[in-house]
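Next comes just one chain, in structure tokens: the form predicted alone.
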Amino acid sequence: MAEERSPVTAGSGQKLFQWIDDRFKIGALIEYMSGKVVPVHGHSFFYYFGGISLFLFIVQVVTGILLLMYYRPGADSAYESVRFIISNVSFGWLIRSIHSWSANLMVLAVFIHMFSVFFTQAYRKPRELTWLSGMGMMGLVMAFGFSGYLLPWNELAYFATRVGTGMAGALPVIGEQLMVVMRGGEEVTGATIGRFFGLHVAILPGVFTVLLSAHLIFIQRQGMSEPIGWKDKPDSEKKYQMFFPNFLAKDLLVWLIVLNVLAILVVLFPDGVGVIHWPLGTKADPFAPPPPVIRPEWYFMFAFQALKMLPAHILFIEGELFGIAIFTIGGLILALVPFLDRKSTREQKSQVFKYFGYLVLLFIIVMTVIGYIVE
């Protein structure tokens, strides 16, 4: 019997296909896929960072819709929601936590894949746009982290985002303007909450999308980055993957792999380890004294104890703003190598640069540290 029907099942399969494929050209595609082929080397394991982010933003996105629900902003309604949805939404505290959780692995995830990108010197010609987009997604991912912390509205969160918008008020000329646009008003109050939710939730997220769909049709045309060492090397000495099906299952075992990962710490850690955690604790009040230790998130630790070391003047210039202007620096460093670094060429590679990129990441990671150690 079986037999009898696998030419009827055949058909039918052939026929939908040909249905979808007269109006959406899918066959073009898996074509054209069927063709990519992704280099095999030592560092092809940092490869799937970018996948990892990938997948941790759709998880963002999914349970981000999911709070949105329930969520309220304001002053007399944001602290009380997420108190709702934690103790009262069957699973609420459950989808809380997997956002929370899965906001950090993407932070992480993304500083990964940019080091490691930089490292690599991936970024050189012709993928100049494609490191531009990826550190414009990078910034994004920061204000996506910066927007979330004060929606709880929390005792924290308020005295935290009051420390960081006050940062944006010591920028030369614009700096106070800035300050009242960010916090709607002078001081942070229901209408920051306001503020900051529109930023979360359709402001960042739109810009995002629309440089992740650039960022992904610039790596499907011009395909994973060789590495330098192969200029000269002949082609039976590179080895290659085809990007389809091989590269895409295993990338999406690494996903399996980082789901599975993620539910390990939302049941064992549902609010937080360490020094990632978000418990709700007490409601924000503007007049209550500020807390004895006020801690940004850890991704934001390294750039605010530097601050805090930093001399009130240093020379003539405010140790704020001295502080904030080598960060401007060193972020347009950063996102303009690909213009700067012009002898990353089998021949002669660019040291400094690569220094450069050590200097960062050691800075980043002792900085860290000592915000840590050192209340």
The other form holds:
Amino acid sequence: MAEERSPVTAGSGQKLFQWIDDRFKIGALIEYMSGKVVPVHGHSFFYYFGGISLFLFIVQVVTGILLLMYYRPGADSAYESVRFIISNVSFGWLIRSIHSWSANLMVLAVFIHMFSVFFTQAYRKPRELTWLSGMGMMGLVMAFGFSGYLLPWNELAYFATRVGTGMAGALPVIGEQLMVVMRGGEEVTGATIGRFFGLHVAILPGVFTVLLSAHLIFIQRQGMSEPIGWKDKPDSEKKYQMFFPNFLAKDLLVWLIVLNVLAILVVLFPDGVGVIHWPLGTKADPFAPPPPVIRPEWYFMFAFQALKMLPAHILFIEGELFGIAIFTIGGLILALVPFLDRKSTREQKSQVFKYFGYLVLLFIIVMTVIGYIVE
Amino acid sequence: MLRNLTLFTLTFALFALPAMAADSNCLSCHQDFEEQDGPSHKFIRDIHRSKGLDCVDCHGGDPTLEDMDDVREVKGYRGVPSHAEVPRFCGRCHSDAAYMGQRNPSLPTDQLDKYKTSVHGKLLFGKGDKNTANCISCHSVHDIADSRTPHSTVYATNIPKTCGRCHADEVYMAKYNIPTDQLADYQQSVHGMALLERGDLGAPACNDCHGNHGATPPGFSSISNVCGNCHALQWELFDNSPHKIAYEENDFPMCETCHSNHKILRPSDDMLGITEGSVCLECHAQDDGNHGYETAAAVAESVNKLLVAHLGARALLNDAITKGMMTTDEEFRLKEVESALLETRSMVHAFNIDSVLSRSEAGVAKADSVTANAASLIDEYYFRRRGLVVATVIIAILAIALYVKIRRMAG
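Target state, the form predicted in complex with its partner chain; input state, the form predicted alone:
Below, the chain from earlier opens the complete complex, with every other chain and molecule after it.
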């Protein structure tokens, strides 16, 4: 079989490139990448939120690994080790603050990314699996947030986790068992930290990496989604930019801006600000009375508030159970939208799903606001 | 038949007999002609009645009789005791350990014995003084309440007012030739404000220093014992200090000499030293032949030095807190400084400069350490901001360079 020659033969490091190319044929990959284009239109701005999410995930991994060097899971050591990180480890405060801020910004970026894909119907054929892998990652991001919140083992984290895991106990049939499995016993204890720690630093990152790899491969194979109606436009009205290097350079520019925003937030508000805050406070004490206001993190607030507002019984089922059932149905509709929205498959805009999206978005915003206004 | 008769008898015994007993003729007659605040009406809420006692248990007589004249003829009728008879009248039960053991074993039975030793008891029994206080003067009569209930006249927060009814009355107390400003003074004192304004039941009322049934003013030499009941550390230090002997020799009333008695104000550092307002200057003067003046100056300086160090550390730490720095460790250390300040102030009662210095210098060293750490936290705060500026500049340069590159590529 004749050796395939790479088209890239000039430039610095030619020998090194040639050495690698002889073994891995990356020239073909670069050629493929060089041919990739990204459509330019009114909503192009939203293309960057996938990249922002990816950048913040990388920040999470790096700062998470650094935190791991000093963090000690356990009821007798978790709080003390976090306190040690903040007050004694050089730049420990910086690493913890970056980890916390980028976690929150990542959730926000993932939400924006998900809704922008939803409203532009970019989930339609042939990107069903890209959407599903993205939805899976969004669920994992929420799980990252929930499991990471407990790890400092402070008062707020303890009681919020007790409430959060308690909600799982409301599920029918498996609820009680699920709660015990999550907590590692009947109550939130040191065993719960062990489970959440393992979940946070091993299981979730492992699964997330698989989904992320699949997501990125799908995107690279299929390219950026074009808006509905784009195909029918005359070529003169279609505008594209090269993925490499134009779009990638813009992506890098956005990453730099996000990095700067992150640096400003971290230095000015190391413990967070407003409703997004993570002061270490006092150590968790299972025998202490719960604080007057127990609130979950802002991205769980809509669900928490909605469940709180439901009456004890709706028809013949418990209010909390009814709420969980509604959330499950809503989540399923959202996850399966590429298969439910038949119009988008035919390159047509779907009003039903657009209004469903507006309803979900409005519900999340209203419930979150009520959650912070009402004591 | 026998069964039915037994049931009837039991039912009668259970319900009818107590009902008959409750319908005492004493109350029904007296309530008819007495005003609403008369004894028979007040007695409804008296603790003795709630414990099952009736008029006859104190006054004697027969509650089944309807004519009052007949009642007075009954053997054992005691009627209304005179002022001087009241203590023994109450003591019939309250000094009877066997009787009280059945009714209320936790209540002491030495009230009458103590009363006899009190100034009140001596005036009553020794001089027949009808103005002096007896049991009902303090506890009231016919509406006596448990002293642990807030409406009792001898509940902790009501005691100053109860004692003050006589002791703050200039006319009433005129013949005894004693001051009547104790209540007014007490109300302004640190103890009075704690008890009466903050409702702190741990603060002493009149009886905690003077005793209750054995009420008497503490003698000069025993004042420190009385104060020492609560202020044990200060008492111990004072007891081993050179002042103890000097006060005894000069008949000075121990703690009261510096702190006064009823108007004990919150002690302040101004009481120390050789400046105006210092209590040390009441006795000591420069070149008076002892080291009191110099010791006073050194003690005040030592306390002040620690206070200044503490306030400086506190201010700097507050600044670090305001700047959002992690100060938990330093706040904990500052608590140790506060403890050292408290210890130093207590150590003043030893009137020995070495004892005071040992505490204050340790405190100053800790305060200095907190100050240094707080200062480095504030430096760290500015270092972070400088770092942010540098990082922002670098990122901005990179971003601008990238932007220019993107523009060129687009061109």
